[in-house]
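Next up: a single chain in structure tokens, the form predicted alone.
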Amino acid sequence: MRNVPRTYLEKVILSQQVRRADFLRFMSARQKKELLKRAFYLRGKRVVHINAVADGGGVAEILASLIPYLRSLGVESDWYFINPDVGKKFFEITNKIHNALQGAPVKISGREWAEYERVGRLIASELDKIDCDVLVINDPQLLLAGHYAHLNKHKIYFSHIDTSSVFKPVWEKILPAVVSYHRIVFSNRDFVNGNLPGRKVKIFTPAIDPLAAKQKIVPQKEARLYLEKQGGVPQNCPLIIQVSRFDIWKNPMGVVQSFRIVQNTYPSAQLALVGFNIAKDNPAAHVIYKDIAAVAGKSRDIFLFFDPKGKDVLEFTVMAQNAADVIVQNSTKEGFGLVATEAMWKRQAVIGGPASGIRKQIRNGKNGFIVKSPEEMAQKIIFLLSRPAKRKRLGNSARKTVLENFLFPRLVLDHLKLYRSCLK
């Protein structure tokens, strides 16, 4: 007998509050003026965001900051996510859809499509009970639900993934739902599928919240001591780290291959893959983790962090980003890659994979490196390990890039403009 959740949506209760003065200092005088003007127009309006999970992944992190920022500006805002009791099967189906939208040739049965639609309609009935002026749906887990709900409301669909080379049989099934939204937002112009009406498409470059605890900078020595105590990672060895979910598109296997090459030059080097499994919408992570664990075997120089039990995930992640000698983000597909942005803010020279989202941030040789193969990644890791002064210069340039382009106050202004355009 199927377990039926009491509700399909749960509201995120945010205790965090921010003050305008704390984030306005990151904006120019012109930007401040425009931000406050846009916020004034939206006073008394209510914006509701919906996504799959409350913890884990870049979307949840964005919303955890966005909602308090909007509230501080007088815009009524709430955030709901899918009750995990909706069941593993639903998330397995939406994970397939997610992969298909990024080009994977995935087979979805008629029964699976029926389940996706059934849950979508049930969630839609709950959405209809949530009063709002603008409804914002994030990613395909809730695409159908938003499509069916609030037929007379202004609705926005945020696609945080690359749909430029979709698997057509799946794309054609969901395309009518996508185009039903008043606005369709991508993080990258390159991700926009050619079938979408250009007048509805908007591009929002993601950003990190400089006020968030995750952006804390600590001395490397302190961070290395923490990793040794909490994760058993030796303090005094060259340390390469990737912070990412265990996901096929993050290509952790390629990182392991690169690391083995690096060890020919730096035999004492250590690798840590930090991908704590806290998001409930990615059941495939277990499979990827097991594959990596099998390849790593009993190696004492590769550390895999998957089970969050007994660890403060946020603190561990912050310390890992500060502890690394070299940060890699080996993504082949990436909506944007906020973990790369976070590392760059911490003055790390990041070596990124070929994903378009990573290439939007890293200017090859100027503030980090872009690579296309394990061999090339290994070469750049060795280059950075052997040139600490160059590493520092690239890291300083990386921080400046984030300061000028990828901080949260600018993203909030983008959102205010978007809501206003709908309500006109």
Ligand code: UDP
Given for the second form:
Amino acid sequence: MRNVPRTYLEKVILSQQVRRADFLRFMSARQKKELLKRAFYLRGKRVVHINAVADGGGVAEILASLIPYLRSLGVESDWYFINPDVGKKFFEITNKIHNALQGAPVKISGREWAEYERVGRLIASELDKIDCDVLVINDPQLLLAGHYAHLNKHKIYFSHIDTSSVFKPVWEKILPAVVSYHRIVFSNRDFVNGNLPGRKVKIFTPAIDPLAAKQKIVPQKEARLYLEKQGGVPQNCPLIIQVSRFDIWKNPMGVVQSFRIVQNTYPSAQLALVGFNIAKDNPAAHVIYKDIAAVAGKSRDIFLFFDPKGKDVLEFTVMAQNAADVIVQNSTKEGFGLVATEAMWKRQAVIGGPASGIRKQIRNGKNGFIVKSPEEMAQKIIFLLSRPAKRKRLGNSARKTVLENFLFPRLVLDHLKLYRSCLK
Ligand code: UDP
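Here we have the form predicted alone; I need the corresponding form predicted in complex with the named molecule.
After this comes the whole thing, all chains and molecules, with the earlier chain placed first.
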């Protein structure tokens, strides 16, 4: 029998409160003035964001900050996500769609499309009961639901993934729904597909919230001690870390390969892959994790963090980002890759894969490195491990890059402009 959830959407209750003064200090006088002016125009309007999960992944990370920022500016806003009881099947299908949009040649059967449509319509009828002036749908899980809902309201579709080389049969199938939105937002100009109406398309570069607990800077020694106590990672060996969901596009297998090469030069090096399995919309994570665990075998120098049970995931993640001697982010596809931004803010010189989102942040040799193969990654890891002064210089430059380009107040201003442009 089919499991029917009581409700398809759940509201995220956010306890975090933000004071405007705390973030306005990250803005120039001109930006501040503009932000307050835009917020004033939106007073009394209600913006509702919907995405797949309340926890796990970059979109949830952004919404957890965006909603309190908007509220602090007097813009009514709420956030809903999909009740996980909607079932594994639905998330398996949306995961396939996600992968196809990132370029994987995925076969989606007629039955699967029908299920995506069925659940989409059910969610849409629930969405219709949520009062809003602007409805914002984040990512393809809810694309159809948003398409069918609130037919007379202003609707925005945010695509946070790398759609630079979509698998055409799937893209063409969802295209009518995408185009039905009033605005379509991508995180990168390279992701805009040619057959979208240009007047609807906007580009918003993602950002991190400098006020969030995730951005805390902790002395490396303290962070190493924490990782030893909480994760058994020895304190005094060179430590390489990738923080990322176990996902094919994050290429953790490539990290393990380069780590094995690094060990020829640094036999005592340790590798930690931190990818706590929080996001409910990624059932494939178990498979990838098992593959990596099989390759890592019983080796005592590779640490995998997958099961969140008994762990304070936020604290552990923050500590990992502060503890690493070298942070890698080996993505082949990436909408943006907030993990790279977060590490750069913590003055880490990140070695990134060739994904477009990562290349947007890292300028090779200036504030980190971009690599295209396990060999090249190993070479850069060895370089950074053996040149602490250079590592520090690159890390400082990385921090500056984030400060100037990828901080939250700018993103909030982008959002306010967008909502206003819809409502005008
Ligand atoms: N993250 C985390 N712990 C983990 C893995 C990821 O807190 O074990 C967080 C990470 O800090 C970041 C987000 O999840 O804020 C991932 O966002 P990103 O844009 O890098 O990738 P996505 O998962 O959305 O593809």
